[in-house]
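Presented as structure tokens, the chain that follows is alone, the form predicted alone.
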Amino acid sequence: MINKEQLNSNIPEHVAIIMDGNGRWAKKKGFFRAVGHENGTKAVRETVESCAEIGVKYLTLYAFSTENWNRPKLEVDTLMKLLVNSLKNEIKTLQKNNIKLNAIGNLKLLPTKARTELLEVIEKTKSNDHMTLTLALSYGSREELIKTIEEISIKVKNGVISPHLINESVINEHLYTKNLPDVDLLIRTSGEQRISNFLLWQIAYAELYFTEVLWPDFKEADLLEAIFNYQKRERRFGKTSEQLS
């Protein structure tokens, strides 16, 4: 089992997590799926506090995808209620740890109560600067890229941007994540090994880490294991090992 003392100074600046396995966790224990989602919030709290403690500057959690709107209404309603309750309950944790809350996605699709609570917590924590916690809500990377292309196309049409000057920086400025650096480490729980329409542009050079642990069972030790694994890898960004040395 990895402990904090075994980590070196190469802490990933931006960690993103696909929190998968709440439903399967509940099913294995004979509970309704909602119980899995409720227990998943405990893993969120532990992960957020652990990341803040070890020096991760940006943590992005895939909380609700654009595809999740297609789930049964009861489950969607439960998830939205959990979001509101979690925001109310965790404001003290965010303030205590000097964490700023951020959100990305098509937020106008959220129920009014959830969106209002979200924006209130974002406002209350906007001056915190130890770590930025981003919730991806009603988020889909393809939808984000379509929005970005549309916005840039309008600016090109109106002569604001020359098509010959469109580069990575221009695209980054029109993404939901315009204030965030690229992802260094992407973690997915529950044994699934796919990206599921999450930060497709932003993970271009991210290290990917997959674990069999279901999200409600994801503990600090599992996070440290992922980061320890990350620290053993050589990130070349297209270069050779000889060039890096």
Second form
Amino acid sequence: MINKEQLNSNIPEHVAIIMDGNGRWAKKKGFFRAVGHENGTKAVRETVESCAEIGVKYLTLYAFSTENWNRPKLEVDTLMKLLVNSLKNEIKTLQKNNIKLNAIGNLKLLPTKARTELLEVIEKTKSNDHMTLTLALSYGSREELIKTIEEISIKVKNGVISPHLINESVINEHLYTKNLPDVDLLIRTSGEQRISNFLLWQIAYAELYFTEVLWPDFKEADLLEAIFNYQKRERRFGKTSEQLS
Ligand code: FPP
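Following the display of the form predicted alone, present the structure of the form predicted in complex with ligand FPP.
Below: every chain and molecule of the assembly, starting with the one above.
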């Protein structure tokens, strides 16, 4: 088991997590799926606090995808209720740890209660600057890219942007993630090895880390293991090893 002292100072600035396996965790234990999601929120709290302590500056969690709207209504309602309760209960954790809450996704689609609560916590924590916690809610990378292309096209049509001046920065400025740096480390739990429409543009150079652990079982030790593994890798960004040294 890795402990904090084994990590070096190369802490990934931006960690993104696909929290997967709540349903399987519940099924294995003979519980309803909702119990898996409830226990998933405990893993969220532990991970948020650990990241803040280790010095991760940006943590982005895939809490609800555009595709998750297709789940049974009861499950969607449960996830939205858990979100509202977590926001109500965890504001003190955010304030205590000086964490700013942020959200990305098509937030208009969230039920009014969830959206109002979310915007309230975002407002109350906006001056915190130790870490930014971003919840991806009703988020899908393709939807984000379509929105981006549409917004840039309108600017081109109105003469605000010239087409040959479109570059990476222009695209970044129109993404939901405009205030976030690129992802350094992407973690997915539960043994699945896919990206599932999460931050496709933003993970271009991210290190990918897959673990068999189901999300409700994801503890600080699992996070440290992922970061330790990240620190052993050489990130070349297209260069040679010799150029880096
Ligand atoms: C994946 O498990 C998880 C989700 C769809 C949602 C993640 C939500 C939480 C951790 C709880 C609420 C979050 C916050 C931020 C308060 P799954 O249901 O797809 O699991 P399965 O693949 O085993 O069925």
